[in-house]
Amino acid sequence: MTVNYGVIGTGMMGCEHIRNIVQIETASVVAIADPSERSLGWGQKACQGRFTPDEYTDYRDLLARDDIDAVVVASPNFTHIDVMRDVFGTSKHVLLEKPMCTTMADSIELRTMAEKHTGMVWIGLEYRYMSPIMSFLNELEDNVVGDIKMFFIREHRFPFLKKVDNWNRFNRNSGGTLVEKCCHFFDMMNLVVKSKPVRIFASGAQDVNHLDERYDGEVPDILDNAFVIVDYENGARACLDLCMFAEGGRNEQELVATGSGGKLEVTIPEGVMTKAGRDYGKFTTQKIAMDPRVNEVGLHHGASYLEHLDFIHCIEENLDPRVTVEDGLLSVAMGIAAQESIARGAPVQLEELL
C-alpha cells in the first residue's frame, strides 16, 4: 500500500515534512497547496525529483481530490482552525502540525469536530520521536528513578526563524511563544509525570530578540525567555527554563527526571543519557545513537521521519493515533495558562481554561 499525501502549507515545516516523506518508500506526495507561488516552488524542490505533485493556491481544491489518503496541515498557526474545518468535511487522515490551535475556543471546537471525523487525527508533537527522548522515556517506563517527583526541561537556543510574511513575530498569529514553541515541552511533561496538570506559574518577558524589528509599524510582541512551573495532581512538579538568545553551548535541550530512587538526564543534540541512584557521585553515562530506521535527519534530529513511519503504520493497521487531539489540546492549554500567568503575575488553575 502507498499512502498518498497532500501537504497544505509549504513553508519551512511543510517542506520538512515533504523531505521526510520523500525518504519513505510506501509514501507519495501527490499534491501541495499554498497561496504563495514562492512557497509552492520550495515544496517542489523539497520533493527532490522523486515526486512532481500538483500545485494549488487554494487548499480546498487539494481536499477535493479522492486520491489523497492523508493530509499534512503545516500552514501558519492561526490558520489551523479554518483549514481543519474544511478537512473535517472529508474523510481523510490528517497530521496537524503543532500547536493544534492558538486559542482555547478554537482548540475545544477542533476537539468536538474531531470526535465525529472518520479519518485519523494526529497532532504533530514530534519531539516525542527524537531518539534521545525515546530512550529517556523508555528508561522511565522501567522505573529507573522510582516515583517521579520533579521533571526539568531546559531549552537554550536561537531566536525564532523568519517565516513567510513574518507571521510568527506576533502573539495573535502564533498563539505566543509558550504555545508555539513550548507545547512540545508541556506534552513531554505530561508524558513523563503521567498525572493531570492543575496549576501553572510563569515568569517571562521579551528582553532581547526582535525589539529593533518593525512590521507595518508594529514591534513584535513574542516572549524570548521564561520560567514555567507546573504543579500536578499527584504532587509532582515540572519546570521549563526557556531562553531564545542562547545560541552558544554544548546542547540545545536538557531533560532531567528526579524521583525517590535517583535521577535520569538526557541532552540534545549531544545525545548523552546519565543515570544515577542515590549514592553520592555514582552515575553511568550512555551515548544514544540515532534510530537506525532514520533516513532523513532533517530539522528535528530524525523525529519527523519516525513520526511519519508511525503515522503511516497507524493508517495501514487502522489504529488510533499515537499523538491525540487530547494531547494537543492539553499542550496548548498549558501554554496559554503560562502566558496568562505572566500577564497576571499569579498562578493560573488549568481548570479555568478547560
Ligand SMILES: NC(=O)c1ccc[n+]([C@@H]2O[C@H](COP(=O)([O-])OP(=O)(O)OC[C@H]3O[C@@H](n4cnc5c(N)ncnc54)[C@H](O)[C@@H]3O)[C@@H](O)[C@H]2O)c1
The other form holds:
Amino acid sequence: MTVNYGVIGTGMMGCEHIRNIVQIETASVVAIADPSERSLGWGQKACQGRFTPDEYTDYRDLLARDDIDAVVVASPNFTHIDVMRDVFGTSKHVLLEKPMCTTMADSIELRTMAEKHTGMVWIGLEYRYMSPIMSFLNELEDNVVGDIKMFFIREHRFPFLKKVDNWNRFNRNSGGTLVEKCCHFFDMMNLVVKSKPVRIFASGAQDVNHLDERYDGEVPDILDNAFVIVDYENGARACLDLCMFAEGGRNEQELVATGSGGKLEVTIPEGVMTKAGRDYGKFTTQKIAMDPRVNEVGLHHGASYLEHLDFIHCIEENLDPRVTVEDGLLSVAMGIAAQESIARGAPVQLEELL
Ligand SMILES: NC(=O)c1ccc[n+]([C@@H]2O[C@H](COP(=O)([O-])OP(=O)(O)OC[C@H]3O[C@@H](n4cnc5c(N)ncnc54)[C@H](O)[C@@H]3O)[C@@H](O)[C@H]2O)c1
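Okay, that's the form predicted alone, but what's the structure of the form predicted in complex with the ligand?
Now the complete complex, all chains and molecules, led by this one.
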C-alpha cells in the first residue's frame, strides 16, 4: 500500500515533511497547497524529482481530491483551526503541526470536531522522536531514577527564524512563544511525569530579540526568555528554562529527570546521556547514536522521519495515533497558562483553562 499525501503549507516545515516523505518508499506526495507561488516552488523542489505533485493555491481544492489518504497541515499556527474545519469535512488522516491551535476556544472546538472524525488525527509534537529523547524516555520506562520527583528542560537556542509574511513575530498569530515553541516541552513534561499538570507559575519577558524590527510600524511582542514551573497532581514538579538569545552554547536542549533513586540527563544535539544512582560521584555516560532507521536527518535530528514512519504504520494497521489531540490540547493549555501567569505575576490553575 502507498500512502498518498497532500501537504498544506509548503514553507519551512511543509518542505521538511516533504523531504522526509521522499525518503519513504511506501509514501508519495501527490498534491501541495499554498497561497504563495514562491512556497509552492519550494515544495516542488523538496520533492527532489521523485514526485511532481499537483499545485493548488486554495487548500480546499486539495482536500476535494479522493486519491489523497493523508494531509499534513503545516500552515501558520493561526490558520490551523480554519484549515482543520475543512479537513474534518473529509475522512482523510491528518498530521497537524504543533501547536494545535493558538487559543483555548479553538483547541476545544478542534477536539470536539476530532471526536467525530473517521480519519486519524495526529498532532506534530515530534520532539519525542529525537533519538536521544527516545533513549531518555526508554530509560525512564525502566525506572532507572525511581519515582520521578523533578524534571528539568533547558532550551538555550537561536532567536525565532524569519517566516513567510513574518507571521511568527506576533502573539496573535503564533499563540505566543510558550505556546508556539514550548508546547513541545510541555508535552515532554507530561510524557515524563505521567500525571496531571495542575498549576503553573512563570516569569518571562522579551528582553533582547526583535526589538529593532517593525512590521507596518508595529514592534514584535514575543517573549524571548522565561522560567516556567509546573506542579503535577502526583506532587512531582517540572521546570523549563528557555532562552532564545543563547545560540553560542554547547547544546540546544538539556533534559534532567531526578527521582528517589537517581538522576538521568541527556543533551541534544550532542546526544550524551548520563546516568547516576545515589552513590556520590558514580555516574556513567553514553553516546546515543541516531536511530538506524533514519534516512533523512533534516532539521530535527531525524525526528520528522521517524514521526512519518509511525504515522504511516498507524494508518496501515488502523491504530490509534501515538500523539493525540488530547496531548496537543494539553500542551497548548500549559503554554497559555504560563503566559497568563507571566501577565498576572501569579500562579495559574490549569482547571481555569480546561
Ligand atoms: N514540529 C516542529 O518542530 C516545527 C518546526 C517549525 C514549524 N512548525 C510548525 O509548522 C507550521 C508552519 O511553520 P513554518 O515554519 O513552515 O512557517 P513558514 O512561514 O515557513 O511556512 C508557512 C507556509 O504556509 C503558507 N500558508 C499561509 N496560509 C496558508 C493557508 N491558509 N493554507 C495553506 N498554506 C498557507 C505560507 O504561504 C507559507 O508558505 C507552523 O504551525 C509551525 O508552528 C513545527
